[in-house]
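Heads up, the chain below is alone and in the form predicted on its own; it's given as structure tokens.
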Amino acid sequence: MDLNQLWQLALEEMRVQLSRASFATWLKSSRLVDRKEGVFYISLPNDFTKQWIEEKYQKNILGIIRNLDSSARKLEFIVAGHEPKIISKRDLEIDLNRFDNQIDLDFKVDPETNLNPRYTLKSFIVGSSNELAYAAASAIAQEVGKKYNPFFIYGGVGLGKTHLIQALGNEIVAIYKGKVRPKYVSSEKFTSDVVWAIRNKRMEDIKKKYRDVDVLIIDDIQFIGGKEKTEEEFFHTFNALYENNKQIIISSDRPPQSLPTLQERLRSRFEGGLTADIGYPEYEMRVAIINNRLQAGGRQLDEKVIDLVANSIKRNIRELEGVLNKILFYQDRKGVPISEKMAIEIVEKSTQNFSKRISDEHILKTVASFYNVQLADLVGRSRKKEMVEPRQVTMYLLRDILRMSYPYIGEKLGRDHTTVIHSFEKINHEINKNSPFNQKILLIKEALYNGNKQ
């Protein structure tokens, strides 16, 4: 297995474990550049990213690589431009024809717009589940700020929301040649910028950064719910842009009226424009996505294998593409067209690794069972010492897996949101410094995923 193939598979596994924002922030620009005598060299863009990944993700990455290559015994993280001389030029070449649909490493995010050029309207597959959102995006590109403002897209994980809103941004760049300035940002990045500005008394910098644009594209708006200062700043930014006929594009995992932690005045603003949903892709659309990816890479698969994949992965385009990636990899390694029987085995193994749909009640019951405590005690006011860790772990998992807001978790467990924040940070800290405790969390997660298989 060459370096690029191995790293693509490793990234595929890490994508499942991390939130989309964390994955994009810390691993999207990473590369596996060499391996020698059991040491695997991973290139990262800067020292800060190197330090973060060494502290947070090193054990997980090493474990994944060992599963793919048993010779792995150690990781070395290096900053791009400081690679050891033992790395050959051939090892550094990226074969985009073999693994081009999961992580396109040759595509560089524009530092001014934060847009990734790999997302285009042309490559966005349209079906009955997303045709309204696509049609609205196409119309907005032609009349920025005049039609459907704000534009609010919602839908489940992995259905193409990020693709569409970034593609819209790239279409605007292409049409207006720099005369209309878009900026894409995740809600987590917006929040971190607000926090930084408050700490450093630099709020004017944030106002200029986000109000001095023609198109503001913000992803996963649901995550600012419960963050009062962030909501306040976004509300004023929204008003400033809207009053000046600037285009606002927003994505969420649910419609505005189903965002209870957001301030009513924000929900009202969102509902004032066009709201469009992206649903689960129908069979014909899933087949079209597969064929599009195959055509783009000059690849072929048996029709029965295509049908198998389309029928096996019904609710998540990202998972669909991930399974397709693995099938193509195994086909390349065997050097012959993959059989339907082998494809079935790959699909079954792959889907076991994807996060299943897990509810908050499922997490509560699993944690209670793991710690052998009563569910009523877990969500109640009990101050028994033996309840501290289970309750903190529950708060951590609700935030880490389901990305619930701190206020919502606090309501669920009868605690103040500041207590939830403290618990999340404490558990996160323990996971990174305490190996046995980290193993405990992994066991609980495994129980969650295995116990929720359809």
Ligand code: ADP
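Numbering follows the first chain given and starts at 1. Note that the rigid core is defined as the largest set of C-alphas that superpose within 1.5 Å between two forms. Since we're looking at a predicted model, the values are computed, not measured. What changes on going to the form predicted together with this ligand:
- Taking 2 Å as the criterion, Ser251 does not count as shifted between the two forms: its C-alpha moves by less than this amount when the rigid core is aligned.
- In a rigid-core overlay of the protein, Arg381 has its C-alpha displaced by at least 2 Å between the two forms.
- With the core held fixed between the two forms, Ile363 has its Cα displaced by at least 2 Å.
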Contents of the next structure:
Amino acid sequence: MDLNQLWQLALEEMRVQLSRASFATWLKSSRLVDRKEGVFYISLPNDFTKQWIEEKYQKNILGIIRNLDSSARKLEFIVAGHEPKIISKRDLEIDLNRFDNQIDLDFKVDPETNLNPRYTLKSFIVGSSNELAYAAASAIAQEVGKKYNPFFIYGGVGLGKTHLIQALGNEIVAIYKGKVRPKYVSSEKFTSDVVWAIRNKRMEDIKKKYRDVDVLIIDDIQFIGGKEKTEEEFFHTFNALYENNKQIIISSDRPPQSLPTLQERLRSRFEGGLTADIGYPEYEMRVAIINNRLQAGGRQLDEKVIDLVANSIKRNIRELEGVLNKILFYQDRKGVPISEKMAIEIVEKSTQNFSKRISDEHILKTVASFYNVQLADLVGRSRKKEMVEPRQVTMYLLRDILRMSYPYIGEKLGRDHTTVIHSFEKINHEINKNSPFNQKILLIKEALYNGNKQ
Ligand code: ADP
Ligand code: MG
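Having seen the form predicted on its own, I'd like the form predicted together with this ligand now, please.
Okay, now the whole complex, with that chain kicking things off.
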């Protein structure tokens, strides 16, 4: 059996063992490149995937390969290409969408602006839940940097924040024909740029990169809070742009006043601009989104099935789209209109997965699986040295993401609240000064935010 055949068989086996989404994310574009003296060399697209597979799937994969080739002794993962790269949340999202849609979304992110042309104001369906945000975005496109600065938009996961702020960027490019230059960046990317610059003493590059734009669009700002150096740099960037009447557009999962660790001065700056929230879409809007997608793809679906989907997924448009895609995919495979019964089945299966949203349990499990430790040890009294970091990270994330109180976290993990405060501060400090550690935290967060599709 040649390497390729062997790997295809192994992948088939992995496909059975893993769910579709995680299979696509982690193993797509992997290859078995070599086999020498029992060592199997597997190439993966990037560092992020490599770390994750090493942590999570190494054993599985070795077992599967061993069944196919008994000489297999060890796996060696290598990154194809050269530069280690962290996949942004957005890239991962696009990958997943692409796989789930089974439609070739051949959109290229513009390297200059980082904007994805897929997101337009035209394709953004408006309802009472996002009316104000949409109106503000449209007004800003006409009067960039003048009236509503900064523009701060917040709302829950999958409700259209990224879509709207990217669409606004694309609209600005279209209106000003390239004379006004927007730049989109996730706050993770901003953070890792700053960390890189500090380490390599290249702060000037960063200053130029971010202060040299006309419109700075920064997504998911909640991830910046608490990282002193990054926040400091962001503050200076913000001021430099603001004072020059450059437009700043920010998204967040919560309003400025609830960003827990953000410095007061930044928070009040945010509050000084225009703030708009995006809420849950009402029924009509959910139906409109479904119909819009169907129309764009030249597809049809039974009214009853549309109604069923619109009635089942109310709090997340990404999930709504995901279920719709699954149903369409199924219908395509079958070649006949999907039955209501089958649609119900698909909806039920999918919504079960969605209910695993980020919760304290979810954080505990993700940290445990990331560090490969037992959940019971994480919350137990064990004094093992290898439990120290996972435990502190858990406390940090419970506070950082869920904003739980220190005493509550203490109770949860059987620790005194002063220990929790100390842990939070220690991890926070580590994140600021130690970049590999920061990357680790980002990886865990990525897994939390994307891995709930697993
Ligand atoms: P968020 O950034 O708030 O987590 P996204 O902007 O990524 O959410 O939106 C999730 C998905 O839902 C995307 O595919 C986006 O295009 C779609 N979507 C969100 N809101 C709308 C809307 N109002 N009209 C059409 N599609 C939307
Ligand atoms: Mg987003």
